[in-house]
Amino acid sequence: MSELALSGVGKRFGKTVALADVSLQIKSGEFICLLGSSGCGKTTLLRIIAGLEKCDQGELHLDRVALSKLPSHKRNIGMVFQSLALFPHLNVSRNIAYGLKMRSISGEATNARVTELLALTGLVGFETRSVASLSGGQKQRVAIARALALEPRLFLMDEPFSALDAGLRDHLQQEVKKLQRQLAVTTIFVTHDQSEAMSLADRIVILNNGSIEQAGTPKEIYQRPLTRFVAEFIGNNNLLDIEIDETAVKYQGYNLGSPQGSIENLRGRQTLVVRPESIRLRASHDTSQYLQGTVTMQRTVGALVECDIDVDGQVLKYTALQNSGPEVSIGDAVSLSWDWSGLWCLPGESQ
């Protein structure tokens, strides 16, 4: 296991800034998620981690060791790319033991590997199959036995599931994260999908323009976002500017009672963060509950509702369980309230 430790890492192409200022730390074992929108960075990142690109500036360290001074192929870090990159004209047993050749590792110790690898990663009988005859999950997991195969010290990942349908790509990342257990390797995993970040990682890291918005557990990203960006980004959070004084909550107009939980000491104008799944509904306009709207949307997700609340003029989201709510359709006026005790106000949005 190995620890990563990123300190002022920057890169750019041309006048385009891709990195600025990363610093992060990255503890043994942990599995990490690099999230953010396409061109946010987390691929070139990844990249530089690998030594497929280098930093304009900042230092990178590997359990104390200064990547930047070791080319990549001498720093010992598995990948699966995006593309996958097997090669065609080797099977997947010689696929797995392409990296162990080219170091000269002994055929039994070779053989020994690939063998528990293949058992790892379910392709116990495919061992003489061409790569060109697998399915697009059975390929994943080639390239993933194959980027394990020299028990590299990190494991790095370019959104290797983008392409897969839903299913499949909800099974392989169950794989993968038993897997990452099982080995306990170091492992960097971009995406830009929240669903997969919140399921996979230990840690996700949110990326915009090059820079670390925030760095936290699932929960933590979820549940406190620290910046309006994440907040939007994460989660379809509603987002409603305030104004708090010694006796009353103020929005557009309405008065939504005293200061209470988090908020009982905040005054001036905020941004109130309101989860869709906080939100209670009631079905008819109802002068005792915050605020008053029209349906515009709504639809069934599995076992949830959704809707959009139009509030003179912001759509605010709701979520909940089928059947835990009233039944309403579009056009519907309804009134909404919440429980405060799970509301916070983002860090530094007051004026």
Second form
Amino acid sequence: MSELALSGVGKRFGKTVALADVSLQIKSGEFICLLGSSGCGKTTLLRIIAGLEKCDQGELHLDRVALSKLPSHKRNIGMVFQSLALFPHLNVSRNIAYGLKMRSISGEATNARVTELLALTGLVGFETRSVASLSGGQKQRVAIARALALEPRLFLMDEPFSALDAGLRDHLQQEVKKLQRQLAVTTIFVTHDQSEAMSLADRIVILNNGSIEQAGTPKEIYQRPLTRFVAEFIGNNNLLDIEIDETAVKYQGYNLGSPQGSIENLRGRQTLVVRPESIRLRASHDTSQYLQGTVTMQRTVGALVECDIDVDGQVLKYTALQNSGPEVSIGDAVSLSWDWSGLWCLPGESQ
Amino acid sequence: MNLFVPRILGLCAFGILSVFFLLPLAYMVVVSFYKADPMAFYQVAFTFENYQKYFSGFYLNVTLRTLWSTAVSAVIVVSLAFTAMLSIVELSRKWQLFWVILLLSMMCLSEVIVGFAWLILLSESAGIPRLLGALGIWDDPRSLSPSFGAMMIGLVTLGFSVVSLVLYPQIAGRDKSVEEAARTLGTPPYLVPLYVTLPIFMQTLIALTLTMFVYLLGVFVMPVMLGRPSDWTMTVMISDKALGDANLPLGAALAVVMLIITGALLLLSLYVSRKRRV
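Let's compare: the form predicted alone is above, so bring in the form predicted in complex with the partner chain.
Whole complex next, starting from this chain.
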């Protein structure tokens, strides 16, 4: 169980800023997901924590001990790589035992630990198998067992499930979460998949252009995005530029009624975040509703219906459970409204 | 699936192999049982005399020396090329390109030119000894060739560019995260090549060493130009007997025995390496 503190961590590759002044406190036993699009700096941050890259500025402390001068092989940080990076010349048992042998742990203790990890990761019976002969999921398990063999102070995972099919990915996500709770190891998981981050993390850290946009629980991130980037990145939110005065909320000439809910006390120009599932739809123009628009896209994704609705040039996203709203087709005129209680204005964008 | 074209191509390849390799080989085996005739290269007969000469002692010694020097130079070539490539792939793309072009240029040079270059470099008057003398490192500079060391240098130079260029794409394209994983698992960086990179490439390196071994066994110019007569390999001896002494049957018998020994050694190496893999 270890606490990690990052303060002002920065990294450049030539003229490109990979990380800029990243500060973060990670509590002992916490499961953190670093979430962001490609090139946002999440893997670089993970590699700096693992000691595989040096930061240009800032400091890292693990249990109040500075990490910067500690080489990678002395940090006792377990890492699962995106490519898994299993040793192709060693079988399953030897892959798992590698770190233990490097630490000169006795053969008996090594065997006992390997047996324990094989059982923990469901690999009993695969001890002598070559890693090349394993399936994708089995290889993932070997990589996890190998990284956990030394009882690491920190457990890092760099997009480990990105190459797996959806079913297996979902299954392994559950296994990893269960394993992490069981071992209570402080874990940092890098992903670009927001649903993966939502389902795994105790806390999500969203990175953009090398900086932290927002850190919070999955619920906070989803319900209360603090920046335009987070609002757009998480959950396909609709961002409406509105103007609020004492009596009305105005959007593109529409009067959306008096300010209420979380925006009741806000005034001036604001950016309203409307989640696709917060929108209520009516199949016809109805001026008693807030907005009128035209369906430009409609598709069914499993149990959900998704639509794009053009409202005076701005496309709004709408999502609902099948049969819970009106049946609409492309080109239909529709009216939109919403429940104000779940809406939110971006705090940094008020004028 | 129409197999006509592949079969025709296969037959062509077999035909070429038969005409240019199997038939001359069979002819050589037959000639090895003939009697020597200085006036006409050979006299048709059936005798084991040539093979008895081989096992008389002198040629056995030459064979052992040949196998040893060739095996050592093959190991040196592969070791040098592997470590050099591990370093070169870490350079910038510009410098990597420079090295690849340099190695390709080295490959274009004939054995004779490489041999002459080393003759000059190792000579007393213009080469390394003179430089060492001028620097005050060597009090009494003398020519370093012909010698066993000079011959080995020549053999290694011949194989180095070929092996390096074969290894380059494999080493440049390797998954470096495997080595990083080893570091996170407690391996000091200076031990990673030994504990991880080398074992991963071991099969490739064994195959390359065997290939180099066979290639260097047949090298003729380097031992003649850079080695002393006491360093000469069987290739030189075979040529000396067959062409110098006009004793084609003895030359053929020596070649047949070398072929059998080489084949047996290669089979043994493959067997051992396969057993290790299992």
